[in-house]
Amino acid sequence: MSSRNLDFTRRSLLKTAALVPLASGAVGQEADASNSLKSKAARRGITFGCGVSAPQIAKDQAFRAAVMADCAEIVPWAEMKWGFLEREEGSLDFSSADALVQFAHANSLKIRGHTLVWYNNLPPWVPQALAGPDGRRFYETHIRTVLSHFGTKVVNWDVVNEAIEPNDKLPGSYRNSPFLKRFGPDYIPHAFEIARSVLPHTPLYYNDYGIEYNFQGSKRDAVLELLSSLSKRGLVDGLGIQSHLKIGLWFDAKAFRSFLADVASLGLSILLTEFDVNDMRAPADIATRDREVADHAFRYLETTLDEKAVKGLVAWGLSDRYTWLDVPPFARRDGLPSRGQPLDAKLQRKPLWDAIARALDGAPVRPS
């Protein structure tokens, strides 16, 4: 998750009890397993899932059922991030993350790891600790401890998140983060080296946002250069493209398809890790807005899913009931609720759900 939804995450995440498994079933419509997004995706060799928080799963039975009806995978919004796990130095709390893992395994869902190294959502004590003489030990211990705790219960990991930012105007377009200040650019391959040593057979990903549109070309180039370097050393297995889309921006399908092919040529898999559509520039009328959201999403997904290296699609919330898109400054100026998720606030399918379904139906089958 990018820093843009951090405030919303902090407010929404509460201490939770253990999660209770629930039988699957669609909400507000006839349950049809063969017509679910997860089934359509699976027929193409793709995994469809959504981002969730522990309180949503623990407390909202209807939403929990909707997740199980449409998703084969879940991704914790924040429960596996450093700022959530270790608010106080040396005091690790895995309870919420463990509850999500337990829920996933009890209901035959996969669960992704998100994320080990991110410049944001750090505990207040970490930047100073990193800058101190034991900074490398803190860094390495965090990665090893988290990966060792979850082991193979997690299917893959976003090892490093959002390490590229051309606007910071540093060599290599690296983001000016606490990690870069302390260790230099080597903190990125070092994180992957540690992760590979702990979990040698678990796929490891670099995850980033802001590469979907042509005006973000310099970031695309820097991400591709980073991936190439990591790939040559056998450290990375794939790229996570967050896919936070925005109505009103022009999407160049041909250029982006070429970028995906370049990533695939490195022998890497691609995941669409945080998919949603910001509709703040769309009209207030719901029917018109839903159509614009669906059309924009379909154009993007038709392009991305045409690349066989794209193996996963994660909706960042699934329902408008839980969306970071209603949080300023990304909320609509007219105060109307965002409609950037596949299901509305009542968990009913919207044109965006249909657009995702059509894109999945039209995608080529991945080799097994």
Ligand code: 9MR
Given for the second form:
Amino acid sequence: MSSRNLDFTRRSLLKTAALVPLASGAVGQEADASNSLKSKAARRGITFGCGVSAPQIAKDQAFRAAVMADCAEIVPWAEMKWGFLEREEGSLDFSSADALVQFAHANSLKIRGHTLVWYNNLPPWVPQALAGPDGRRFYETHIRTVLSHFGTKVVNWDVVNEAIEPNDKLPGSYRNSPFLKRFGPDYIPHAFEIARSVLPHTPLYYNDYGIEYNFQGSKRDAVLELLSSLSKRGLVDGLGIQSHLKIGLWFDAKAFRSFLADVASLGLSILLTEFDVNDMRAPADIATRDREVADHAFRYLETTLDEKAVKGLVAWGLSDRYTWLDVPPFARRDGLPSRGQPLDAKLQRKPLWDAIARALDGAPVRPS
Ligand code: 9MR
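Please supply the coordinates for the form predicted together with this ligand, as a counterpart to the form predicted alone shown previously.
Let's see the whole complex now, leading with the same chain.
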């Protein structure tokens, strides 16, 4: 994004933050505020939210209203990542992230932090800088600076994202990232140590994908082992399970339920952090596709929300108007737009919205 666009985004967002009323209804939806995903979730002690990007919030009033009608929380898709904050070494630009924080606060929404340490979306200068003599200083400074900047305005953080990748065939199933190459596996606990020291009361999460289906069992085992070693040292508060579901994959509810119980038994919270459903393998027909998406999602949510340690559900985009699922290679081969978010591109509720609502209504109440 050019700096001109960033400026525009920031200005519009600041204006927006001031103007958006507290209780605005989603366009075209009934005004009954209790019939929203956020209220249904809240009645069970769960926080419902969605991933957004700054320009969507700044420029699209109807979308903004839909976010406020259904969500109690937002998560920046990219604006808090290293690659967004510091494209050039030493020139930090927090303006878009700050604008989202301000929008959230002005409208009584929580905002999660995503993410401090990720092998992807790194500024181009970082891999080389990490490998050099000052690598450790760059690493530590990044984590400290970002956390200190947002302080307690952000409710919790994905400290490390996607650090396990069994396909890389390394001991411990660690992903072969620039961090691992430079520091070895210790970069993970070290990031959590720094985060704890900067923000001792902010819950800290390890976040990953690819553990939702049975064929991903070896990744589940490696994630559990990592969590267990971090939690023994008091460094981690929870697991973020991204929950990018996919039609055509077989979801084994019993096996996943027992994985969730294993995580909970470590005393950790669980958040479903990037929920959506890839429908590239579903038929083109919209009614059939929507039903398959809703059924797949319901089975997953019914199982996960049964575990009381699951305290949050974030849709990675609230509507099909804005979704990463239309970006190749994740997009449908027939070129049709995906239908993997709760609202359609016109911000109308879909069977997936109903499935999420039904799963939330059926979830046990969490102890407060
Ligand atoms: O949806 C996000 C997209 O807008 C960003 O361009 C991209 C790179 O920063 O990240 C996407 O979100 C990813 C998330 O941060 C981690 N899990 C996978 C998500 C989809 O790629």
